[in-house]
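Given next, in structure tokens, is a single chain: the form predicted together with the partner chain.
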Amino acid sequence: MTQALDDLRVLDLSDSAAGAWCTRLLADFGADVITVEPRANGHALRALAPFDDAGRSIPALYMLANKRSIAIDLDEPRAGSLLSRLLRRTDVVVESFTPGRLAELGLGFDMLAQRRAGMILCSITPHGQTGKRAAVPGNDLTAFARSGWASINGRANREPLNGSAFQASYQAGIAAYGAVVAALLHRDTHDNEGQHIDVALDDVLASTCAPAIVRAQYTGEPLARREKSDITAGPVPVADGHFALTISRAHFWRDAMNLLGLEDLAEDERWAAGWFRQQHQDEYMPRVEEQMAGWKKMELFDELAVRRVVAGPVLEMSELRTNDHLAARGFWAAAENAPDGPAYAGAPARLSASPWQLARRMPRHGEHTFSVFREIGGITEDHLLGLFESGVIGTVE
């Protein structure tokens, strides 16, 4: 089966959790991706924990799957002129340097837009290419703080919250996926145009708390971190784990509450409506969490979806890794060369006639540094020896 961006070529130059994961969707979707990693340490995220039985991140061996990887010196002078070699037969640059270092490379826009027509460079930075903050640096939790996220997470009377790990990262990288995805589709209705794309991680999640954000500009009040878990606001604690029972539909409420044994909660007509029973919590949440605390989860969300109600058991890993509704999906998947290997989290999406694909596993640092100088470059076998013997490319041993 074809997959929709299977005649592209993409160069990964960027050393970000963020830059990893837009790579790893334009991979999974048919792209060959060459991620271009530092000689001396590698991309960044194979220093990160944790780390499996081999010492490999695994973070890194999930978010560079699918890719090709090269080592090279970019401080070497040579460097230049040998991306150039790959850059000509190059669709996509994606880069995550602080804004001005890919200029210094040699690597700017208008530079790789003289290497090849219709070139897209995505830039995928904390602040964005312009703006006082450019420069200033930031991780996925400055992200969450910034953004507005971070003041939301969490409770009232405790610290804001971050997201749990790379959360800010993941939504940036969807994010400048789909942006060159639309620059692709751009180029090729458009005479060939290419351009470069700004994706801020801050932008992205300020984009993506827009709902609360609109809300405060209503109110003229900040929505506040709430003051205790309860059912409207998440899990509450059940015989076995956590339990969420965030009721939106008025059959929900009806339906659930019959179930817990609460028919005087389910046939009152007021209880219906969301905002009256969140202007009147104290009156029916403690009964219906004394309620719920004597059921095991995943009866009660078994007995909720026979009623078709919203309910949420919360899951850890252990319980999805064999979960039956996920099996009959197929979810799960190995890299196709390496079967053997370990079941990654599958499509995000399933797209009926240009699927998602998971080819390869990660692969080592620089694995694919001379073949792909040797084929895509088309620099000699005694060139790239001589190269490697210097010190510009191949990985440092």
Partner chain sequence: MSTDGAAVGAPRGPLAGIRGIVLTQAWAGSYATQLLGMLGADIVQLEVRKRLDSWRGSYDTPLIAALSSVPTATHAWNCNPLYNSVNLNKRNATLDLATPAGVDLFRRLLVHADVVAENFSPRVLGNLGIDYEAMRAVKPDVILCSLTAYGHDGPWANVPGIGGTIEPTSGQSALLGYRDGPPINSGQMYPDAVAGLTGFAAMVTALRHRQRTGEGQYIDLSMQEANLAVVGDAALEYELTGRQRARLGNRHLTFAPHGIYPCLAAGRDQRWIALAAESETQWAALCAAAAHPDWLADPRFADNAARKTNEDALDAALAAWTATEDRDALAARLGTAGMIAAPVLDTLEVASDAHFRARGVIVYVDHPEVGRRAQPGAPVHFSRTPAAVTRHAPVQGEHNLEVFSELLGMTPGEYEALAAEGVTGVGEP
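To test you: the structure above is the form predicted together with the partner chain. What is the structure of the form predicted alone?
There are no partners or other molecules in what follows, just the one chain.
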């Protein structure tokens, strides 16, 4: 099967979730991604909870899938020459070191460009490669805080709300993936010109804050968080969970109110106007929410869908695996080399001619060290054994 990026080789030096997600996407669309893990402890994701019954990190199972793994001690003097053998046949390097550290290892952009014409280096860090806070540590929590997102997330009577799980890292990884593909297109049309891509988690989140970030410039005031949830601001309780109902258009309002048995609200022409509903929320909100509370979320969704009313039942994570719509689309996937393994969330985008593919389960730490250095680096078995015995490289025993 032909894939969009199947002629691409990526060396992933990153030790972050954002870097891992960027390279996971590159691998999913065909790139040969080689994850370079510290010889002693492996990728940082391998230590993150929660863990499965076999003691494997579930975040690592997800984000390190579809890649090959080599284990090497980058602080060992011989590591640089070993990686140089791989870099001569590598298109893209992804890293997440503190700015300046890559150059200390002899792997800065200028040095990489000397090893391979057209080299693309993608650096993904909390605060970027420049600026007075470039070297300051950060993570998803600090990105949500510093980008302004936390300040507009949550309820007004509570503290600002952090984003869930690895959302800042996922967004930064997606942005980095898109930037790498853009850089590859540029390289193809501009005399094999490589470039250094600088992705900062802060920048990525701040760039997706519109309209709040623009509104603040014009009004001089922050976006006010709402006091409570209601049908105009988010999901409200129903019989078996929560439900989001959109009533932005006149026919949404009319058909939803008729379904809920509130014919007087449906047929009174005053309520068809959004401005009128906005000014008289207290007159209808309790009645609507009371009627919704008696419905089960999927039954309400199905009835509204027939009426072409935009609405959304709030599905729990445990409900996604058995969701009939996702199943009908063939969304769930197992790694081809581990068909009895866990089900992975499937393709984020579907290409008809060069599709997404989950070929490999998460590699074991250093699983491909010998095979990668033999295949790409041209290093003999005896030499590899010597490097292994001296602690320069590691591999699965």
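For clarity, a rigid core is taken as the largest C-alpha set superposing within 1.5 Å between two forms. Nothing here was measured: the structure is a model prediction, and the numbers come from that model. Numbering follows the first chain given and starts at 1.
Peer 1: Would R249 count as moving between the two forms, using a Cα shift of 2 angstroms or more after superposing the core as the test?
Peer 2: Yes, shifts by 2 Å or more.
Peer 1: Once the two forms are fit on the core, has S207 moved its CA by at least 2 Å between the two forms?
Peer 2: Result for S207: no, shift under 2 Å.
Peer 1: Using a rigid core alignment, state whether the CA of Q114 is displaced by 2 Å or more between the two forms.
Peer 2: No, Q114 moves less than 2 Å.
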